[in-house]
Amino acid sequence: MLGNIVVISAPSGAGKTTICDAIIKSDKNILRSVSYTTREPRKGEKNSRDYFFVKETEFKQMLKSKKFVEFAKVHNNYYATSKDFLNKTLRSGKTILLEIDVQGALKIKKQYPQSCMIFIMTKNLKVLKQRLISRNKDSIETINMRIKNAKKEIQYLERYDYLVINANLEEVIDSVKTIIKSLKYKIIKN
């Protein structure tokens, strides 16, 4: 039996990394797809755990060699998902959790139509902006760019299977776990 692909997208600051971390810790049969990126590591991030940090020249060579199932340029940096890892994990019967932006999510859905697409959002953009400010990681210019991007991402909600509002972290984590558990009962239609 093939595994499942679960795509989680959210604007910056909506809590997707925290939610994905909790999901991964809760079930050994769920593996995180570690993306490749050209951006610099943030404080506390480790290569091969959080991302595979590569130079843009190396990224473009991998892209040319068709090593990625999807890629996107987000906030002036490239991100991509390894084709080999995705297919190998699917064959193993495990669930793959992809924490990726809307651009990448739509590419995954096109190539793997059975993918479960979950969009995480805050109650509104005002709450999202406050979260970005309170995490104290970005300049006001970067925060405004992230809000502008969030407005664009929200336009793709109808392409997702689920919308989960992150108002209470524990409830959101439980909701996402329930969605993932339900996939083992889903009838796959060709």
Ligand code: 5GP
Given for the second form:
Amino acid sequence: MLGNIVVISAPSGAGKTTICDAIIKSDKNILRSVSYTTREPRKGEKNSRDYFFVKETEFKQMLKSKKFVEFAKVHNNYYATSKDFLNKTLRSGKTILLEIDVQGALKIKKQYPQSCMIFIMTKNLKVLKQRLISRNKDSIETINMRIKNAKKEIQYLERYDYLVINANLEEVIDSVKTIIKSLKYKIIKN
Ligand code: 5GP
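Switching from the form predicted on its own: structure of the form predicted in complex with the named molecule?
Below is the whole assembly, all chains and molecules, this chain first.
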């Protein structure tokens, strides 16, 4: 039996990476899709663990050779999901977790309609802004841009299957785990 695709999207600052890390750690049958990106690595990020960091020329070459199942330009950088890794994981019967933006998520859903689409959000935009301010990583201009993007992303909520509000980290992790576990019982429709 083929594995499942789980897509997780969230506005910047909603806690997506922490949640995904916990999910991956909790179950060896869930594999994270490591994306390709043209953005520079941030402090502490490791090539091939967080992303495959590539130059734009290499990215475009890979795009031309149809190595990606989807790609998108987010905040002026390119991001893409490896087609090979996705197909291999599906064939192995494992679950692949894609932590990608809304544009990419919609492209995946179109190609793989059975994908489980999860949107993570804070209680409201005010809380999101507060989280971005308190993590102390971005300027106020960047924070305002992220909030503006979040407003755009929320408009696509109805294209997702689940909305999980990140109010309490343990609870949200449990909720996402429950959603993923339930996929085992899903009836596949052709
Ligand atoms: P960051 O640069 O902060 O790690 O990610 C910026 C945005 O790009 C996030 O919304 C993240 O989910 C998204 N992203 C990461 N990898 C991919 C990918 O392979 N495809 C798409 N479409 N978006 C991605």
